[in-house]
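Just one chain is shown here, as structure tokens, and it is the form predicted on its own.
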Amino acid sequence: MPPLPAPESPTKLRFEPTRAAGLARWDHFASRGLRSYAGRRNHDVGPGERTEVSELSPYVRHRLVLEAELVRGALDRHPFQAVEKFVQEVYWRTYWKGWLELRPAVWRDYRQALAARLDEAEREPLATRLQEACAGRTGIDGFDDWVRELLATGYLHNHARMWFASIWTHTLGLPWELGADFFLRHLIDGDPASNTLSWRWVVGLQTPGKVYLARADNVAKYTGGRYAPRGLATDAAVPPAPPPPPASEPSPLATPPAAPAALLLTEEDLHPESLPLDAVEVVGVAAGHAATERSPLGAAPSVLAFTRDAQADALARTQALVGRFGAVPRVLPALDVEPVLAWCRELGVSTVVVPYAPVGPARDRIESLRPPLAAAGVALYQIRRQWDASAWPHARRGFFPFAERIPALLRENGLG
């Protein structure tokens, strides 16, 4: 595959990753803008203007700040109906990975499509088209503007990543997942789930028979005129999309023993205060993350840093839990096997337990841990939230049927 450009320097990032700056985000935004969410957050007025989306996922999607948390803090200001379109959005996160939990095959899918689709890409013409793209130099008016602005800041809007995806497919003609390897490789709230399974829906598989389409008027208006790209596909072929897998159970988790344990954090689950861990007796916590796994190619360095440092922050959190926490938390080298041997053996555990990590990189990396740490004595366990469990295994139609049951799913999570 052809060098790409390198992102801006990670000092850049306008994007704090703390929990802290998370809770500011949110606090900024629940002042201001949540009220007009429903009706404006389609819109995309540009970076550093943009009041009536939260620009939460950063902090959402490694839990810095808890998806209950917006939730609890929208309903405690306003009455349901009021914010009904801000909790499904929120809810829209957890549906995507529940939905790809029941299907984990549809990742596996993906990944191995990917490999070969890399493969071509090293090789004309698609290597030269697919250069011109990722570096922004392809003359479609905004198309251009959010590639600089992805390897600036590691975002986009939600809506510019729809337009995005649809012009990459349908207009470039580029395969689909090269694109959600571009954006999963930039964008530092890249959820496997999230990204995957929207790619999948603009190019007709996730919905079958529906693709998604930008047009430029949608753009213009939706941009404030900023934008109004020309000689977009109008048209485009309708893949012969099988049924998706048949949903599964979410698999049931063992329970920990009652007995000393290392608390192993990773970019998915980073608020260690809120886990559920009343019946584990943790006498250390480290971290170690997987992001370097979200593409063969790598991740960008902006994606790096913000996963490294959001992790300190984690940790440096877990000091103030010293009666729970004794040991001095540490950032393993790596996720491997070694380092996460000779930290248990330092601490004198035989126990890991690792906050659920949902299909993706980092459950590959996981689970690639267990059978060796398994023949080395050293048995790992995970642990699922609440809000996870109530959620996922009603992910097996579409968004609509899953998001009547919200009412139900808040109250239990007590939040109805």
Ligand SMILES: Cc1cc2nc3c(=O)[nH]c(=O)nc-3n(C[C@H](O)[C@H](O)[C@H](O)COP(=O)(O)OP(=O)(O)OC[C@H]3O[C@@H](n4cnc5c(N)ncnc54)[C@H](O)[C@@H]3O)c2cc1C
Contents of the next structure:
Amino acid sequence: MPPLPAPESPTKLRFEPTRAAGLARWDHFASRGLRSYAGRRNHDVGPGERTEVSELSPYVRHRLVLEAELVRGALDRHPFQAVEKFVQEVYWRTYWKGWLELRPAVWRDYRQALAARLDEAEREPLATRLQEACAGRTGIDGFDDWVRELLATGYLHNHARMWFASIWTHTLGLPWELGADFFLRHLIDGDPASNTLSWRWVVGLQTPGKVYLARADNVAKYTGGRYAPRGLATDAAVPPAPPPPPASEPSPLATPPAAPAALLLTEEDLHPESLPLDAVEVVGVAAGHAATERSPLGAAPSVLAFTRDAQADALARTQALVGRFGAVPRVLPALDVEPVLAWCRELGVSTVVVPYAPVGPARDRIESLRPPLAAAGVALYQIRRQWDASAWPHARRGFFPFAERIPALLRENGLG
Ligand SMILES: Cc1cc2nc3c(=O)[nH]c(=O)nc-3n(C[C@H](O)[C@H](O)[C@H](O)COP(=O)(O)OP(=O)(O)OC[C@H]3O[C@@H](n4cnc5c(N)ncnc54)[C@H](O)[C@@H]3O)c2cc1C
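Moving on from the form predicted on its own, kindly provide the form predicted in complex with the named molecule as a structure.
Let's see the whole complex now, leading with the same chain.
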């Protein structure tokens, strides 16, 4: 496998990893692009000052900015019909999260298949072809630039992601799992649900019988003629795969006791101020992440830098709320048993509360902590936001039946 290319400077991020920067980006987009989003969102004008889309995904992914805030902000400015498309796109993220949450085996199967593909990628003929693709040396107009944009910025426009994934699998004939892994390592918004399920959709696994094929005229139209790729695949075999597994129920959660507790943040939710903590008396807050486990190959330095600094930003905000959150916040060296136990002993607590970590590396880490913490007398509780709890149970079928529920979901979240 090719080594991870380092960005020019891991600290010089295109996306400033703070909530304030996310909110400023939202204000910018809301005043310039939101009203015309439905008609303009498919246009990829290239890196720079985009207003066709919000470029908020790095912030939403880590919940530096909440989905509910975007929807409320949109509805405060315009009637529902005028921003319906934007609200729907925000709910795509929620839908994918829920869909995977109800079918965790899909993530496990992907990880297993990925391990086998990475093994194959150690040898020819895959090794060289993969290296050429990951270095942006395929000669395919557009594709090579998207590789460079992804490596330099940690972001790609949605349409570019679709074209990229289609060319990767259908034109270059590379295994989709390696493409999904390449994205997950380099996208700052890299997300187990949105990423894996979007790749599955492109290759025809998500909606059985349907594949997504990038067409040269579509690329030319939506990039303002910047690219006119030649030789793109014009058909693709639908993979012989079983339909997705049936949905389970979202896992029930025990309520934390009304006792002093330590609040442990992961990269999944970095807005502790708005967590539904109810009667929990938080006496200390810390953060740790599992971003290095996004892939067996780790994650790009820029992804790690964003995650680390975004966590520092969340902790700094809790300092401003010190009366509510107790002791001085801290960064744990790792999401491991020893540092968590040492911190609990220091605080004198036997309860740890974690904002719910959906299917993915952070969840795996948290669940691996549960038995040894319990053995040491420390109980771990996860708390789920109303936004997720109301929507996820409806992610049982396709997006369109889910989308019909959006007005009801908005009402349930006090937004309708
Ligand atoms: C192959 C492929 C891989 C992808 N991988 C990821 C990923 O790892 N992480 C990720 O967050 N998104 C992923 N997406 C979805 C989508 O491309 C990005 O969410 C979107 O491009 C983010 O840009 P934006 O913030 O400017 O979006 P906007 O258009 O401004 O949308 C606002 C917000 O809505 C959500 N959203 C919009 N479109 C989608 C969508 N199609 N699916 C899910 N959420 C959406 C995002 O949170 C986004 O920030 C992927 C799509 C494809 C086709």
